[in-house]
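The chain below stands alone, shown as structure tokens; this is the form predicted on its own.
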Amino acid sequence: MKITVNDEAQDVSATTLAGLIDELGYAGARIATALNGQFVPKTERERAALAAGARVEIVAPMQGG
């Protein structure tokens, strides 16, 4: 299915936000997620269904000084 991840078009097979995170290689990473502009906490990612045209943001904290 075609979705947008961090402003880039992606063709993915995942049907949930949790599945997408695994598919994109973010499993185990400390990240924040949003689906169609709404924050999705880690505890809700398994239930957050993806649909064609979805907009997903995945943000990882940066360290530095």
Given for the second form:
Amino acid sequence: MKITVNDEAQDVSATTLAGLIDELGYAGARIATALNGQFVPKTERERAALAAGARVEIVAPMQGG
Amino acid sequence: MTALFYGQALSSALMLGTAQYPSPEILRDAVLAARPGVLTVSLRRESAGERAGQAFWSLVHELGVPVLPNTAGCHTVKEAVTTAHMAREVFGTDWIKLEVIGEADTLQPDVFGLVEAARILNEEGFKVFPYTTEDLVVAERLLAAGCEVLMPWGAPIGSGKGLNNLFGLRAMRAHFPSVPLVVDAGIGVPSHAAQALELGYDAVLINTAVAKAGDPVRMAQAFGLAVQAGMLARMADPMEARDMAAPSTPVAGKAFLG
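Let me have the form predicted together with the partner chain next, following on from the form predicted on its own.
Every chain and every other molecule in the complex is listed next, the one we just looked at coming first.
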């Protein structure tokens, strides 16, 4: 299934956001996610189904002012 | 100890940003030299391969300083609110430095979007630190929206110009005597930070002035000392300025040598 992750095209087999996190190797990382512009809490990633064309954002801590 | 920010005193009135340092080691040494009460942090896209964010988080976590996540770079209410939600989950704090940027050259806040985003986030249980201007009407709206702290700019972010509008900052302090106020942005040298505290501000937020100094660690120490000096001066109740001279050496008893 073709989706975009952080604005990069990806072809993935996961069907949920939780599955995607595992598939892309983020398991255990301190990250937050959004699907199609909406924040998806960690506890709801299992229920967040991915469809073709989905836009996923994965963010992590970063230096800031 | 400082004023209470949402019920919490800080160990120092210096809030220090973590961006733009030459290396993670210099950031760590600067934090150890400045001993700030808060470190500001942010969120960015994470690459699964590099995992840069995880290493940064380990460093901040080891330093043991409370963090204040920001919504830097957000230009809309929706972006800022979504970023705040992500930050709350990643950093495990409901504190958020709310930035809704309105203008690219000055990075001045979009105060209309700021008030709207602040209302949404306050209703959702966040403790909002709004990056605002010294405009008193906007400040009133932010307080009405549930904010208990205000963070007016000293000058545009990264400009190092210091306290651009002393009259406006003084008026804000006088108008809101019991609201914790933080000068956020524009401070360039330690004397600017001391000046903000002498004016009665409760804290200063600094990043570029330390990170972009030739020797960030030494500058961090200088800011730490300036903030201590400013706080002491504020507690000591500075003298009133006057237009005419007043001799400091007593005149009485002076020998007549004419």
